[in-house]
Every structure is written in C-alpha cells, then in structure tokens.
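A single chain, nothing else alongside it, follows as structure tokens in the form predicted on its own.
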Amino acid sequence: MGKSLRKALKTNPKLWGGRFRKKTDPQFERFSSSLKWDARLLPYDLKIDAAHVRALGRCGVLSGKETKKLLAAIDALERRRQSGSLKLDGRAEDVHSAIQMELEKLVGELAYKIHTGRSRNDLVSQSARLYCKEHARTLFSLLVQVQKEIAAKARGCVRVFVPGMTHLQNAQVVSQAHIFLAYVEMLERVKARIQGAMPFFDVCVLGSGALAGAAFPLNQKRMAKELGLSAIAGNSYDAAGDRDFVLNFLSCLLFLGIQLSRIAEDWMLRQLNGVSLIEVDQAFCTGSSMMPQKRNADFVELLRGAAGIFAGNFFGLVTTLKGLPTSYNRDLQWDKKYLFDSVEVGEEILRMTARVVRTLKINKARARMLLADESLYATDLADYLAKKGEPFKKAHDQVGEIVRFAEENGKPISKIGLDILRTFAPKIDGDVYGLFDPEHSVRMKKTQGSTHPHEVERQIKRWERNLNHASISL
C-alpha cells in the first residue's frame, strides 16, 4: 500500500474516505453520527462479520490463514464485549465503522478486506433484523410472565364479585377474576402480532450490497443458516431501503402500549375515592411535595402515558418512510432512534408490570359495598321475565319502569312489594327476590367465556396450561 494511501486512511478512517480529502464539518459529523444509537447493534454486527468472513473464505477472497486470523480477531472483540472491556472509539460515525477500527488495531491492513462484497446498507439492515428478532422473543417472554401473574391473581378472585362497567357506569355483576382474564386475552393479541411480525425479521439480506447485489459468489444460504435465518431477500434493490420490518415491530409495540394503557386506566378508575377496589403497592407509588395525605399510583399513570411514546415512534417512522424513493436513503438512519426507544421502554414497563400485578390487592369489603346498587341486577330481572314467556323487548320496558320507580322512591328493588312489582310486570312471582344476589347473578350465565364461576375456573386452567407452554416460533 502506497504511503499517500496509508496517510489518507489514517487521517480519514471512514469506510468511504477515498473520494474525499477535505475533513467533514465537525458539527455535521457529530450530528450525522449514529454511534450513540446503533452501538446497541454491536453483538449482531460481530455475528454478521464472522459469517461474512467465512463466506469470503469459501469464495476465495480470503485465504485460509486470513480467514482464521480475522475470525480470531472478531472472537476477541466478542469476548471483550461480553466482559464489558470493549470501548468503541467515539470518533466512529457508526458501530460498523467502530468495529472496523478495532479490527485494524488487531490485524492491521487485513481488516480492510472484510468490507469486500458488502455495504453498510445491507449490513445495517441485517443487524437491525437480528436485533428485532431477539428482542421480539424477549418481549414475547415478558408478556407471558405478565399474563402468568394476572392469571395467578385471577385464581384468588373467582368469587370476588364486582360491578362490571360499560360507559363508565355500573352495568352487571361480574367476577373480578373475569376482568383479570380479559387482560390476559388483550395481551395474547399483542403476542399474536409479535408472532406475525417474526417472518419480517427472519430474512438474510447479506449479498444485497448497496443496492445491486455483490460481485462475489457469497453463499447466502450458508450465511443465513449461520445467522439462524430461514429466508433470503428476493430483491437487492428493495432490501437496501426496506424498513417494513421495523415498522411492523413498532406497530406491535404501539398495540402493546394501547392495551397496557387501557388496563392502566382500569386500575386508575378502580382507585377513585368511593370505589377503591384496587390498591397498588406503596413500592410503586409516590407522594405529594405539598399534600401529606397523597399516595399516587405513579407507575400506573406512567404505564398509561407510555402509549404516547409508542405512538410517537411509530408515526415518526411512518412520516420518515412516507414518500421516500426505493433503495437506500440516509433518512433511514432515524429508524434506530424510534426502534430502540420503543423496545427498551416496552421491555422495562413489562418487567415492572409483572411486579405490580404480583403485589396488587383487591378490596373485597369495598366490592361487597358496591354491590348494594341493585340496578346491577336489572338485566337478570329482564332475563327472568323472558324465561317466563315475556318477549324480551317488553320485559326490558317493564324492568326499566321498575328501576325508575325504585330510583324515584329511593328504595332498593328487593324492598319493593310483590304487589307493586306486578303492576309493572304481571308475570313476576315471589321467587324474584332471589335474583338480587351476586353469586346467583353470575351463575345465571350459560355461555362459553362468561363470568360463571365454573367458566372462569375453566378459563384460568386453560391459561395456566397454555402459558406454561407458550413459545414464539422462528
């Protein structure tokens, strides 16, 4: 290698430095550097480097000795990464350049050969796919753990009856366990979305180069197998600019945020003064700097608010992608900021949510007090009349009149005399007074997935069985 070229490489160590002799503007260099984000891709880049080196060895670009030397250097970097002793040069513009600089320290000019037959375009796409695939598995496992905690909490609440709500108003009696199991169902749909996104990550794009493919006979099937991938990109031009896999993952996290936000809102409503059905452990609460009496369930509010982070990151990438021409564009560098932020927030709040659920307490005495509202049994009364032969529409009207009479007279329905009840609904008999009981109310339900205690028990057993064997494929 000539002295002038050696000097150029030393003064401008960038992977693209040969065309340039003028230094990059320092402010632009700091602004354009992605190392602060994509350093997270270090373990995946090292795996890809090893697979690429083996591929270059198989097609004759590297000799056997060179292949072994480079693989040993990559392995040394990986060991240092695992021990925490690998410190990347902050001057590097991205993690790929930082690794190149570290390899140069270990093997000298031989490190320059590793870039043969590839571009940062296919490299960054591949490392991001491996990141998504691994963290999708992590999120899936964390979701399973949260579901297990919720199912365990449900098991202790099968016969704790509470007012179920629609339109934020008391509606019918349900088991608190039934509500908990609704959360398990909601999170199961998040898992299904993550599972559906996995094929987007499971693609080998190595060999796509910058956009047109590689001029070397790289064994893409072999590289895919070494990286645990089952598909090969069908079009190099598309692969260079494809970020659908990131968008898909962000949509999964947005859906997670929405579901967790709805659950958190439930918990906040159940803590209102006069309701106070749910108590969040003090370890996840904070106080007020002015009001000594306050105990605020701050984690639950932060959980609810996190939906904004997931939505912002999803729509941030949507806005970036909208209108981009095909193939690679530097705009795509921003995808890492959105991706890593959503993934890291998602994993952290799921770990915390599992602990919050585990320590959550249900105020059973308060639940019994709230069941004093006998309008909760109005639907049961209409069903009772329908079973006696009254058309349901007519029964509905009759019960509506009874509820209005009870409200206007400040009297529970169960305390209204039979003779008065019959003026509204002639088919009512003396057995009607047995309806105003929460246990009886839930036992009247006959359908699969209902709040009947036996059905709730069946649901719990099903979830316990399924969650013990839950796994994500690919």
Contents of the next structure:
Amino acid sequence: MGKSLRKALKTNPKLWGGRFRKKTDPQFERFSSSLKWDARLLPYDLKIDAAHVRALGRCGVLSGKETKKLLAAIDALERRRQSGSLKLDGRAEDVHSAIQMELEKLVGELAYKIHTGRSRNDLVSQSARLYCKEHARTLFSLLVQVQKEIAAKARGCVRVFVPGMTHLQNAQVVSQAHIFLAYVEMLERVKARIQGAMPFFDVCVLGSGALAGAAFPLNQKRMAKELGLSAIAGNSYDAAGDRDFVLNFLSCLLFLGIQLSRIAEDWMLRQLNGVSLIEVDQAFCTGSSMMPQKRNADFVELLRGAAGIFAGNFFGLVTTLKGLPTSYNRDLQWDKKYLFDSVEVGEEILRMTARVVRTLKINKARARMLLADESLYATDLADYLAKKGEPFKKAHDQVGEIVRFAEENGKPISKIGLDILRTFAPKIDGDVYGLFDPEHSVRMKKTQGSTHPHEVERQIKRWERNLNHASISL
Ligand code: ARG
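Given the form predicted on its own, state the structure of the form predicted together with ligand ARG.
Now the complete complex, all chains and molecules, led by this one.
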C-alpha cells in the first residue's frame, strides 16, 4: 500500500472529499452514516461488486489481471462475511464506503478503480432490490409454512362446531376448521401481493450512474444475468431515485400485518375467560408481576400490535416520498430503516406464528356448551320455512317473533310446543325439532366454500395439494 494512500485512508475513509476544505462535523457524520442499517446489504453489495468488476474487465477499464485480483478480494470478503469475521469499519459513511475501505486494505490503489462508471445511487438502489427479492422469497415461504400449520389444524377440527360471529355476536354454527381455512385464504392474498411485487425488484439498475447513465459501455444484460435479474431499467434518471419497489414491499408487509392482527384478535376473543374456545400454549404466554393468577397470551397481543410497525413504516416511506424531486435525493436513505424493520419483524412473527398455531388447543367441550344457544339456529329455521314455501321475508319475521317469545319466556325454542310455534309460523311441522343440532345446521349449507363438512374437507384437500407445490416465481 502506497504511503500517500495510507495517509489518505487515515484522513479520509470517504468516497468523496477533494472539493472540501473543512472536515465534516463529527456529530453530523455519525448522524448521517447509514452503516448501522445498511450493513445488512453487505452480501448483495458484494455480488454487485463482482458483477461490476467483470463488466469493467469486459469493457477494458480493468486488465485481466486486475479483474482477477479484484474478484479474488471480493471473494475473500464474502468468505469472511460468511464466517462472521468481517468487521466493517465504523467510520464508514455507509456499507458501500465500508466495502471500498476493505478492498483498499486488500488490493491497495487498485480498489480505487472499482467505482468507475457507477455511483452509490445506482448501487444502493440495486442492492436494496436484491435484498427485497431474497426476503420476498423468505416471507413467501414462511407464509406457506404458516398456512400449512393452519390447514393441519383445520384437518383436526372439521367436526368441531362453534358459534360463528358477526358484529361480535354469535350468529350461525360453523366448523372451527372453516374459520381456520378463512385465515389460509387471507394469507394467500398476502402471498399474491408479494408475488405481484416481484417484478419491481427484478430490475437491473446498474449503469444508471448517479442519474445520467455511465460513460463506460457496461454490459447491462450480462450484469443482469449474473445477478439473476430479468429486466434492465428503462431510464437512469428514474432508476436512481425510484423506491416504488420498497413502498410496494412495505405495502405487502402492511397487508400481512393487517391480516395477522385480525387473526390475533380472533384468538384473543376466543381465549377470553368465559368463552375459552381456544387456548394459546403456555410457552407463548407470560404472567403478571403483581397478579399471581394471570396467564396472558402475550405473543398474540404482540402479533396484533405489530400491525402498527408495518403501517408506521409504510406511512413513513410514503411521507418521505411525497413531493420528493425525481432522481436521487438523500432523503431516500431513510427507506432502509423502514424496510429492514418491517421485513425483520415480519419474518420473526411468521416463524413464531407457525409454532403458536401448531400448539393451539381447541376446547371441544366448551364448543359443545356454547352451541346450546338456540338463537344460533334461527337462520336455519327461517331457511326451513322458506323451503316449505314461505317467502323469506315473512319467514324471517315469524322466526324473529319465535326468538323473542323464547327469550321472554326463558325457554329454548326446542322446548316450545308445536301448537304455539304454529301460531307464529303456520308452516312449521314436527320435523322442526331436528333443526337444533350443529351437524344438521352445517349440513344445510349447499354452496361452494360453505361450512358444510364436505365443503370444508374439499377446501382442506385443495390447500394440502396447493401448499405442497407453492412457490414464488422470478
Ligand atoms: N447511504 C446512501 C443511501 O442509502 C447511499 C447513497 C448515497 N448517495 C449519495 N449521493 N450521497 O441512500
């Protein structure tokens, strides 16, 4: 390493500085450094560096020897990264500068050539895309895992009947499996959104430079291929400052958060004292420092609350992007704080959710008790009358009156005599007493996707088939 280089490194670990007379304010330097976040981009940056070095070699900026030397150095850094022995210099402004510093340590002044025909603007935009692409795959497969666990749970409770609710009120009898399968559908839509976001990540923006393109004939097609990307950015001015791919990914995570929060709320309600339909395994609960009797389903609450993280990060970036001039602006650096936070929380809670689902207990005895509420069968009774030729609106009125009569007299409908029932609904026959049975209730459903046990079983089979072959493309 030359003397002047060592001196330069000591005083300037930056990728710029020649035109400055003053040193950067140390507090501002610490504040503006993104290394604390973007160190996560290290593996992607190294891949990009290798592709870029090969491109520089192909267009004659680097000799064959130089290309080899730089590729070997990048490879050495990658191996140290994998073994955990690569410690980036904390003085670096960002991960890109930190890598440059490491390369300088390995190959001296040759490292100065690597930044030919590129800017950190296209570099960071590329690196973040590769990060998104990989983590989209991870999230997708974690979602499949959770769906599989839920479908397996559903398999075990096709004939566990529970009150289904609307407006937080008991409404009609459904199979517990049917409710679980609703969660599988909800998560499937998150997967569809992630799949839809993939083309946004799958773009090669190298060659965009800072904004205007690069003055070297970098083979963008080759670089794209080497990085596993299928498209090349159409416009360098757009590519450097485009963060729609991050926003898109954050919106997928926002959808994930919304779905998980609704599922979590279902579980919180179903584990309420007095409802006690489900039990979250103790291993995912905590106690109270003051109230010895408490066992709180904390994981589920954290799952519900995580929606705030996803929404906050999405709105954070939306706010940063609003009104931002096109092309690169330093404001964009904040994107990674939002992105990494949402991705990391998303992956962690999905891993946990899979385990919580597996250990979730369904209280079948409680389910049977809750089904004693005969108002759950009121719709079945109205349908029964409609099938006997009563116009539905009239049947609805008649059953409403029967429910009111039963309530006022403190008697279940099934204990009211046929003669009295007929005063409200003349079309009622003796077979009416067979209606107040959960199995009968679900079997009355005739439509695709309904809670009829055959339909539920069909849904489970469909999911078991689909989920075994589920994979993200691109
Ligand atoms: N840390 C920066 C970011 O995340 C890298 C790009 C910096 N570009 C620049 N012109 N200062 O956006």
